[in-house]
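Here's a solo chain for you in C-alpha cells, the form predicted alone.
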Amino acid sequence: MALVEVQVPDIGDFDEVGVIEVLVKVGDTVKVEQSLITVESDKASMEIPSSQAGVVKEIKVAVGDKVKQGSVVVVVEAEGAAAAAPAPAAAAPAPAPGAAAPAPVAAPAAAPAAAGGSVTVVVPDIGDFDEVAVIEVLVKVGDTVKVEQSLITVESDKASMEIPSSTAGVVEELLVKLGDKVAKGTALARVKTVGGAAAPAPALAAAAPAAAAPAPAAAAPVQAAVSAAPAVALPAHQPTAPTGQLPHASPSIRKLARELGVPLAEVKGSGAKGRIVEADIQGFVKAVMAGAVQTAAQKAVAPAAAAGGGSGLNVLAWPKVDFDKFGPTERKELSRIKKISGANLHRNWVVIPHVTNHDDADITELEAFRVQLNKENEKAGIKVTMLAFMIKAAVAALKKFPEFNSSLDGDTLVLKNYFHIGFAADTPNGLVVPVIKDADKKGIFQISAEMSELAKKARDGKLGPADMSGGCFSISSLGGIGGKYFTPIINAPEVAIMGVCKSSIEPVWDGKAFQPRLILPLSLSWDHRVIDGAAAARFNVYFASLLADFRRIAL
C-alpha cells in the first residue's frame, strides 16, 4: 500500500488557523471527503476533510497546533494503489514510513500533468435555462487566463452573469461571440495549457530501485496526484462537528462555486448541521439567474428591483434622543392603519423614482354645474362631489393616455384595459384609499352614492381588503383643508397619482380684462420609470381641460 499525505486544501484568505478538534485516530478507515480535523479562525470553524480513501498510519497534528494551506495533516495508507510497484521488497526494510518505494506510484500519477495541450472550456450548469445570450467577450485570442478569469457575461431575462474559464493558459480559439446562445456544455473557448512540473517524473521512475531516495521527495508528487485527481466528482462528507460563520462546504463544493462565482457566504446549507451541498450551489445559481435572489454585490450596485424590491440604502442609524430629559413627554403607539400605511409609504417613496407635476384646473363652469345638479337632487339624498367630476376626468384621461394605467411587473410594462379608480379617504385612525370599480361604467350620481358608502364604511373602520385592491389610479384630495400644491406618494403598483387642494377665486386675464375664476390646484406624481416628463405634462394639461369643459367627456 502507498503512504500519502493528506494535507490541507484552500481554506480561504487565511495565513493560519488553529487546531481545535481531531476526528480520526491511527488505525481509523477513512473515505475520500470524511472530516479529519475542525479548524477554526478568528471569527469560524471548519471542517478539514480527506482527499484520500484508506487507513490512518499517522496523525501529524494535534489539538492547538497551527495549520495553513499545504500543512499535513495525516499520513493515509492509500485503497487500491499497490499494484503499482512490486518494488515494495526494498522498501520494506525502512523503517521510515515514508521511504523511497512508494516513489514509483509518482510517475504515472503525475505523467498527464506534464502534458500541455489545447483544453476545451465549456459552460458549467447556470441554472434552468436552455439558452443564455452571449452579451459581452471579455477576452481575446492570445490573451493569457488564469483559472476561474472570467471569459464571457451571459445574460438571462432577469439577471446576468460572467462565466470563468476552468483552466490556465493562452487563449488559441474563441468558440462563440456576441448575440450567440450558449447553454450547459457549450464550448467557450480552446486554451492551451501550461505544462506542469511533473515532466522530470520519467526520471523519477527511474530512480524507483534506487533504495536512497529521500522520502519527502517521493511522497510530494504522490500528493499532487491524488489531491487533483478527485476534483471532478468527490461525495459529500458528513461534517461531525458544528461550524461558525465561515460557510461549511467541502474543497470541492468550493471550487465548484468560485467556478460558477458564487459568494458561500450567502447560500444556505441543507445538508447535516448546514453543510453546502452542490444541490445548494445549484438552486442558488438557478434563483440568481431568474431574477428572485440577488447577490450582496448585485444589490451594492443595482436599483431596487423593478417589482418592488428593498432599496439597499445604506444610511446612518436613527438617532437615539432622551426627549424627556428637555420636557414633559408623553408616548402614544401609532394605530394599526399607520402602521401598516407608512412601512408601504416609505418603501413606495425610496423604490419609485417620484416626478410630480404641477398645474391649475379652471372649475368656474363645473362648480357651477355641481351646485346646480345637488338642488334638482336634494330630494335624493345623494350629494354630487367635486371629486367625483374628478374620478370620470381621470379614467378619460387614463383612456388616452394608457401608459398612466398600468403597472411594472420586473421589466415588463402591464396595461390594464380595466379602470379602477382609488381615492384617499381620512379617517380617526389614519389615510386609507378606497376603490371605486369600474368606474368607466358608472356615473356621476352612482360614483357619489359609491364614494358616500366607502367613505362611512372607512370612518367606521370596517373597509375590507377587496375594498382596497385593484386600483389603478389615485386621487388624492385635501378638499377644503387648505394649501396650495403637494407631492402626494405614489400608491404601488400605480404608476400616478393625483393630489389636488383648495380652490381658489383668482383673477385671470380673458384677454381685455382680469376675471374672477375658480381655480383648482393639480399635482400630479408619475413614476419616471414608465412616464416621460412630456407624456406627464399632456396628461396633466388633459385632466384639467376635462375639468375646465366636462363636456370634452363625451368626445
Second form
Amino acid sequence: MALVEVQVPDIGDFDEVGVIEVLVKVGDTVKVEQSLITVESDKASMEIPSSQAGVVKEIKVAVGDKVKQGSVVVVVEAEGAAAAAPAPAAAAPAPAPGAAAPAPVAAPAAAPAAAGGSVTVVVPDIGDFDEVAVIEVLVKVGDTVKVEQSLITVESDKASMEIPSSTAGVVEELLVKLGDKVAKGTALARVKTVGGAAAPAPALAAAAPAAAAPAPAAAAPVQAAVSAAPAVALPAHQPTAPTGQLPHASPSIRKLARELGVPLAEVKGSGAKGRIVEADIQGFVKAVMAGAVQTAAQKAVAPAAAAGGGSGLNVLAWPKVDFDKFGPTERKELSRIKKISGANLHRNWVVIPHVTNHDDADITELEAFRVQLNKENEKAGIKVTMLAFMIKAAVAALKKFPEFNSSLDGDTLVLKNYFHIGFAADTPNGLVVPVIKDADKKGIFQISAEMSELAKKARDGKLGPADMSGGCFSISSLGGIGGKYFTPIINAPEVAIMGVCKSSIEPVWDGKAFQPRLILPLSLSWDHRVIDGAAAARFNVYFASLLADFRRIAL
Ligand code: CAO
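Could you switch over to the form predicted in complex with ligand CAO, since the one displayed so far is the form predicted alone?
After this comes the whole thing, all chains and molecules, with the earlier chain placed first.
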C-alpha cells in the first residue's frame, strides 16, 4: 500500500492561512474531495479536500497551524488501484471542481462612470467556481458603501466568500437576490459614485471576509417547544459577534445552521476566537427546544402572544437569588416522587384550563352513621372514614354526569364505562394517587379496607405503577388535616377532581331557626375544555345531596 501525502492545493492569493478545524482523524477512511481541514483567513473560509481516497495514517497539521500551497495536510494510505498511483504533484494538486481553494476575489471590474454617474459592480474572478449561490445580501438600496465593503456573500459546498464593492457610493439598485447563482462578471449592484466621480477600482481586492456580515437572512426561527426544564445544564448562548457581524463559522457549519433554521448570530462559538463549531449548533438547538433559550425571533413573537397573538408563554426567567445574603440556608434535593409529581402537576396546571367550584355538603346524618358503623365493626378492624362514602358518591355522580368520567384524546372525548377512583395520599416523600379499581362494584367496607392498604403501601413507598394507573376521577381529601376550600389540580388525563376539607359544625337556617349542622367543604376542579360551569355546579349539588342523604345513592 502506497503512502500518499495530501497537500494544500493552490489557494489563490493567500500566503498563509490558519487551520481552524481538523475534520478527520487517524484511521478515518476518506474519499476524494472529502474535506480534511478548514482554513480561514480574515477574508474567507474554505475547506481543503483530499486529493486521494484511502485511510488516514498521519495528520500533519493541527488547529492553529498556518498552511499554504504545498503544505502537507495528511498522509493517506491509498486504497485499491489508486494505491499505486503516484502522489499528486507536490506543488498544487488540482482542487476538486468547485470544491476548494477559491481564487482570490480580484478587483471587481467597475465599469467606468462619468462624474456623478453610476457604476455597475460585477463579480470579479472568483477562481475555480463556475457558479456560486448568493447566501447573503449585505446591503440594501440607499446604503452608502465604501470601496471593498462586502456586498454579498456567496457559498459553494466547500467555501464561502464575500464579494466587495469596487467603488464607493450609494447603492442605487441591487441586481441579485438570495439564492441567485452568480459567476465572474455577474452584475451585482448599481452604485452612484460619491463626490460625483467613480472611485478608482482597487488593484486587487482580496476575498472578502467571511466573518463580517449581518446574520443570514435565510435563517428561519426555530420553533420553541413548551417543555419541562432540561435535566442537564445547557450552555449559555449569547451572541459572540458584535451586532451586525456574522460570527466565524465554516461553510459546512453555516449550511447546517441554515438547514436547522439556527440564527448563527445568536450562537455562542466555543472554538478558537469564538468560532462556531457543530457542538455549538447542537447545544443551541437543545437549549431552544428545552425552553432554556429563546431566539430573537421567538422573543419578538412573545409580546404578540401576550397581546393575543396566541403562541408562547412569555414568562420571566426564574429569579436567581443569593439567599445566603439574607441568612443561613441549607440545600435539600427534591425527592424522586416530588420531582415526578411536580413535573406532572406543572404540566396539568399549565395545559388544562382549570375552574374550581366550591360548595358545601351537610354530612350530619352520614357522620353519625359512619361513627355508628365503626362502633359496630370495631372488632373487624376496618375503620370507615368519610372518604369511602365520598368514593361511592363520586361513582354515582360520574354515572349521572358521564362527561366527568372521560378523557380528551385530541378533539375526541373518550367516555369510560368503568369507575376507578383515585385518592391523593400524603407520604413522607410526597404526593401519590393510588386508585381503587371498580369502585362501583365494591361496598363501603371493601373500599375502606383497600384504601387503608393502599395508603400504607404509599407511605412505605411500595406502590407499583398498577396501583396508580387507570383512574377516572380523583378525590383529594385534606379532611383529616384542616382547611376550608382549595383548588385541587386535575390529575390528567382525568377531567375533574374533588377536593375536600375538614368538616365543621356550622349554623344552618332550616326556615325557622339556625340548626347546628356538620358541613363538609367541597372544591371541584374541572377541565373547561370538556365541562361547562353549569354541569360542574350540578355535579357538586348532586354529590352534596348524596352525602346529605346517602339513601339516594340507591335510587
Ligand atoms: N372532616 C373531618 N374529619 C375528617 C375528614 C373530614 N372531611 N376526613 C377525615 N377526617 C378524620 C377521620 O375521620 C379521622 O378521624 P379519627 O382519627 O378521629 O378517626 C382523621 O380525620 C384522619 O383521617 P385519615 O386522613 O387518616 O383518613 P382519610 O380516609 O380521611 O384519608 C388519606 C386517608 C390517605 C387520603 C389521608 O391520610 C391523606 O393522605 N390525605 C392527604 C391528601 C392530600 O395530601 N391531598 C392534597 C393533595 S394536593 O397537594
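Positions refer to the first chain, counted from 1. Just so we're on the same page, rigid core means the largest C-alpha set that superposes within 1.5 Å between forms. Here the structure is a predicted model, which is why all the values come from computation and not from measurement.
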Please check if residue 36 moves between the two forms, taking a CA shift of 2 Å or more relative to the superposed core as movement. yes
